[in-house]
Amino acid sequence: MRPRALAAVFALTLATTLPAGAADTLRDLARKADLHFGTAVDVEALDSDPAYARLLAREFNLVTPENALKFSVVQPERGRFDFTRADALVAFAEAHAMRVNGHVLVWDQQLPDWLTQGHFSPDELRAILHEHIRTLVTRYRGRVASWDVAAEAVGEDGKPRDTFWSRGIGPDYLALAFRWAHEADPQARLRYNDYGGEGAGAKSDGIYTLVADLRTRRVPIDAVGLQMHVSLSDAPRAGDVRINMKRLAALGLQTDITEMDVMLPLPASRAALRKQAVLYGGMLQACLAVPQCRSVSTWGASDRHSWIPAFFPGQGAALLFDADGRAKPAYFGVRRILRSAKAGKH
């Protein structure tokens, strides 16, 4: 379906499922907090199932596309380009008065193999990622707020993972590609997205010394995505993610998290899906104590198109809807916890 087509669509969609005054949605309520509550966007889901699109016009006000602006998708062959997908899903969030966050320009995974496989010297490899970044920050700006510019360039150890793009550019690809994304939209809010850095430990320092050290030479970055990919048994505590985003905001930056899921064990028992809303509360909690925190965004708005399963078995329900939609605890809590929020507070 074209995107104008897609647009009409959704837009007599969102007509017919939101009542007149209600004021109770995750959207409606973050809005009042002065947030952004968003999801990972399922663009084929969203063209096949109308129940998940009824859902994320409900629910939320900011998206981002899943894989349809990574790099093996909008570029399979050098030189073309294919916005099928992303075009329909800017055009879902236009209709419904979304946010879109652009994800991800430069990262080392979906890479294509022409790229992969291919033999490019460093000022080739350099053209041709210059060319990726202006190319979709061009197409779609003033359309799209945001872009993760780039992503998990930090190891385990918070030194600087060697990457298909260190090795082949060198070091200051990730300069010259925020520099590269600002020049093509100087109006979007330019982002570095990682996981496993949301509170204290060595990837939270390698990452905190990353964009401190792009900031003082003067890289164009605004924000710091915290992934939060994280079970009841591993998440950090709420208190560390806060201190981490209280001194990235004092090198200039605002945080989001970005990607959020809390995985648990299959079938999820009721004291776990307990613990889940716990845990999401915890974490927007932290965010709405820093005003430079804008946004809060999970992984998949359901269950049912919930990434977790496929890679790691016997886990699952993470997100805050089931496979059905229905509502879990942690959606009540994070409902409540916006309701209560002070309006201005960011």
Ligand code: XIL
Given for the second form:
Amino acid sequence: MRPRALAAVFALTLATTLPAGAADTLRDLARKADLHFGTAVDVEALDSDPAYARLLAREFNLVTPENALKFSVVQPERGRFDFTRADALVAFAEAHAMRVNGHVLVWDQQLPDWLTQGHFSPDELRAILHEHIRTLVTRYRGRVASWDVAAEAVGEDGKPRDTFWSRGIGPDYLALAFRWAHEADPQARLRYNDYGGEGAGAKSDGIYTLVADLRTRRVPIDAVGLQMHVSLSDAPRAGDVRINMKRLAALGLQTDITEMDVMLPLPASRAALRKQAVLYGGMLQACLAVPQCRSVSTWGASDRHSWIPAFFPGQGAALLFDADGRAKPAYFGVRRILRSAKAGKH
Ligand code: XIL
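What does the same protein look like in the form predicted in complex with this ligand, given that the last one was the form predicted alone?
Every component of the complex follows; first up is the chain already shown.
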């Protein structure tokens, strides 16, 4: 390769490795647009992968533990709570002036066997769930700003899903969970979080009906999380996402994009990476267009720590940074949109 070409390649590599100027990070630009920019965190990798920890601290001002607060991790045996990993993440967040989102109190996945195979009566299950919520939310009172109180309680058809908790406690389990969380930390922002209902359709309508009912009954819910696990061929229209956020806002609810990733067939082509950038940008613009949309989070920072390849074989490259922590086209697209967002739009 001729020296000039070599120099150009080197400059390009540098440019993609080091986003220009500290003030141009996602977290700083998001703050100027009155938004938080977040990511899920693999807490174990915080220790084992210093470059990952540096990337998180540099670019994000909101973190969600990817697994550390899930039921089976945090209460592996009845009444024995293990906060080792969650504590480590909260300390990391405090050291880097990040907000923390607690994830997740009432979900029917990643539940421990002692719970799912315990044959508990409805009263016992209520007591177990109350104790679980009280213990987690009280421990982090004032330190975890928002909680995913309940998740994935609505089916594809828009009807309430039959879950471990709905079967065990009855349909009131959701209202109870929000009330118990509110009692434990009256300042915490309480959220319902789901996937596949971000835009238009039966599921989105079902989520709307569910949270509207909770609002009518004065259940303390503050926000709806739109997960946004999407692919190039299966994603909602950004315009529909904006409309959905607006109708939720009309109920008095804030919104967040909580778990965005855009999976690509591997190896990812340059064309696919460009389309991915467009999709990320469109969803960010939807959020920026609605004052009640308060944050955008991706479900992981770099492709090195992403759930996609394990859960969707043959797919990956879903996040803003590649496996070596280099910024991808989606990162630059998101940054450009944040930069041009009007300050103080919220
Ligand atoms: C995923 C984690 O990323 C994986 O590490 C874990 O094995 C399974 O759960 N929706 C959610 C997240 O709300 O909690 C899920 O996280 C991804 C889908």
